[in-house]
Amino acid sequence: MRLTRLLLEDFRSYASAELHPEPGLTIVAGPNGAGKTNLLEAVFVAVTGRSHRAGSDAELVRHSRPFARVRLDLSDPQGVTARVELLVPAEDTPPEIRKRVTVNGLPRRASAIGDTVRVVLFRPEEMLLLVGAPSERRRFMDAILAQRHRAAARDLAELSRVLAQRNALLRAIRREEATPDGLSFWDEQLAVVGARVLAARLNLVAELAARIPALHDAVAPADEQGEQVRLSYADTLKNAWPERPAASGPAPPPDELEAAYRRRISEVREKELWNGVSLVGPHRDDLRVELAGREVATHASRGQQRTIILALKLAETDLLGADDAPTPIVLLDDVFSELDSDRSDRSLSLLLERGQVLVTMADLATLPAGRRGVTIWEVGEGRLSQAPRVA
């Protein structure tokens, strides 16, 4: 499905604006603090039920508003259309407006949205996706899992609630107002919910390394190609999975990862209960990239990071329009800026073979040479306009 048409009401700075983005590559132009990321932020919220951005859903809401709206059109090459609609309540608004989401005007949930449309967004901070902490490389896996399925999606929201559960015991009992006994009860639930996430993370980092080798050349500059990239997936059970495999692979049997976790969990129960919070389970773990069998953080160029950053994307992108889901629209906001023109220009070619892509940009000389005469929306003093093709 395709983006034709983006409807915005009292979203953060817009009362109103309308974009009608292109098939292929769309540019939306303006000076920082214009409002370009408010765009991308609509088509994100609207699609995943959750903004990358704000701390809460109220902040979404133009200012003294009672709620906001984001209403996307689309179409596929077959002339099926669809009409996803969003409403998002002010902090203040009665309690008969509540957030709720829509496709062609029947309720959905906000993870079956995924059956319809699906899309990748693509910021400046993820050039630290592979030095930063380890909770971005489990929020680029998680939102890659939440989109494609559904029950993963459950899983990931079921253990916040377990582990937010879990850890008000701990505490209550560092405090001495509760006692052990009441553990039990979550160490199973973390057990069972935990080897689901972590099964479905160990299938995925297995789709992902299978394609990043062919990716990372097809962005890479000559003299980059041929590298050996090696994915893994580093989890907390430590010696308590003894069968664990020594390479990325399809997931084991949930009862041999159930199990595991009970072990590892038994292990380190009084150092849990000293801390007074959960220190084992999928909110622990990481992902490992490595660059010719060495660490990526530490002995990786920031070149040869940022070819295996758009590699990921890209396959990110794979993954989620695969087994006849909906291709996903791609959303890149301002990156071109932390790139070099090689780099741009390639990975900018490979996603518009992969679709429809969405780009904000500060500068519009930073946009690939080959890619002038394409449409440029402005943003500017809260409006959006149309604006000449750039030559």
Contents of the next structure:
Amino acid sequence: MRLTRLLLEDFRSYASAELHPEPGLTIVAGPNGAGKTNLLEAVFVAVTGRSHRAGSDAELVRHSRPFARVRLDLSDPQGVTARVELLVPAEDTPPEIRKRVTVNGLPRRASAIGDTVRVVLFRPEEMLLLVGAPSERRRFMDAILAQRHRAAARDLAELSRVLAQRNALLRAIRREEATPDGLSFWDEQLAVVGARVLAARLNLVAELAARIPALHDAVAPADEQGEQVRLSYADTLKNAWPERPAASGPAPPPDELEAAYRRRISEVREKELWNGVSLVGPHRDDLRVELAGREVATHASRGQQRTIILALKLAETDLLGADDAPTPIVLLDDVFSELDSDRSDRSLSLLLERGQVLVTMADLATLPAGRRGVTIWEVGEGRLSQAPRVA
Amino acid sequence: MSGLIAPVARLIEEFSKLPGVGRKTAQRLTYHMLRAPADEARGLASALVAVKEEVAYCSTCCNITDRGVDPCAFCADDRRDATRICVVEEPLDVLAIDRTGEYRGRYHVLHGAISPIDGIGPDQIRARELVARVAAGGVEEVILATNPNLEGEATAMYLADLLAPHVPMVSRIARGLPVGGDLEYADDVTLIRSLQGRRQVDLS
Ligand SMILES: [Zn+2]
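What would the structure be for the form predicted in complex with the partner chain, rather than the form predicted on its own?
Complete assembly follows, chain above in first position.
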């Protein structure tokens, strides 16, 4: 599905705005803070059900307005059209106005929107994906899982609920306000839901790993060609999972992982009671990336790291569009300013081969050479230009 | 609340303590009460006081009851099967189950579910009262009808452990497909749960 029209009403800084993206590349230009990212955020929220940067939904609503509305008009090459509409109430809106998303006028669960439209968001912060905290890499994996599989989205939500409850109980036990016998239920939930999330991530990493070498070489400059990039999943199970294969591969049956979690959870019992926090589970795991056998975070150059990150985002795009799923809309939030023009141009070409790309940029000079003649929408002071101009 | 006279500010303050009521809604309600006839305000005030002063808890099942009526109407009703106890989280759940007419046993109301985030552990719900009641004997079955979410499950598991030594059967209400629904629209968890809870076809 590609986006033919984006319509905003009282969303963030916009009273109203309308954008007609091109089938291929669309540029949104404007100074920092003008509201470019808000446009990408609107598309992202309408598709995934939540913002990548708002603390609460109410933040998405323009000041003193009752609700925000985002509408996506979509069509595919066969001429099938769809309309996705998201309504987000403000903090103090009467309870009759509830957050809801509709597809062609019919209410849908946010997790079901992935059947109609998908989206890849490339944030500038992701340029630090390989050197940043493990939480960034877990977020990268989980965003793909949540959009691809409804069951995974629910498992991730349930896992965070289980962990929140379990951590609250561990803290209460440490303060001697509760007894450890209440833990067994939450231990079991963590083992069962944790095993499902772990299995989903292991399968994802296997799929990413299979795609990375070719994508890496497609993005890499001549002197980086053929470098060995290896992805692996780092779990927290230690010796409690003796069946773990030497190299990362597809997930084993769930009971094997559940049993491993049960063993590991009981091993760390004392330590958890002391720390008052869950020490074992998918929330402590990491995606490990090696280049020519060495950790990229410490041994790869900035350029090499960026090549790998671009390959990961291309792999994300391919995986989200695999298995008859709708081809994702790619949203690039001012990422070219972080890349040399060679890598920019090659990765943009690769993304455009796959589908529709929306790019924000503060400085039009960062537009890769050879892209002159594209249409540019300008943003300033919470307003979007009425019509694009041709650069 | 600068610029507001004290009684108005105070009412806004009180309304905004209610669950789901934000500042703006509290203001709207306050100005509504200002415009309303005095009778309406007195009616609301006396209803609020009455709910605290005239409502008590049944010493047997912990459900709400009229002050002075203990045991409650459910517990006092001899036609109800006293060997079965259905355990629910809230008083409204009693009404929902009873409305079906399918169940004619007794009830026990926990007034909550175990939720460490909210500081609610076994001691903050009416679990001890239930165990004492069952341990006193005469009960054949306890039906755990807490909500089918994480907190309801945690509560059910906890109670099942405690009750097992005292009663021949502890059961959990089934989770499954909504009646009149279509299989293809059911979400995966509901489908999985209803497969797990399948039964032999009754040919009689
Ligand atoms: Zn009673």
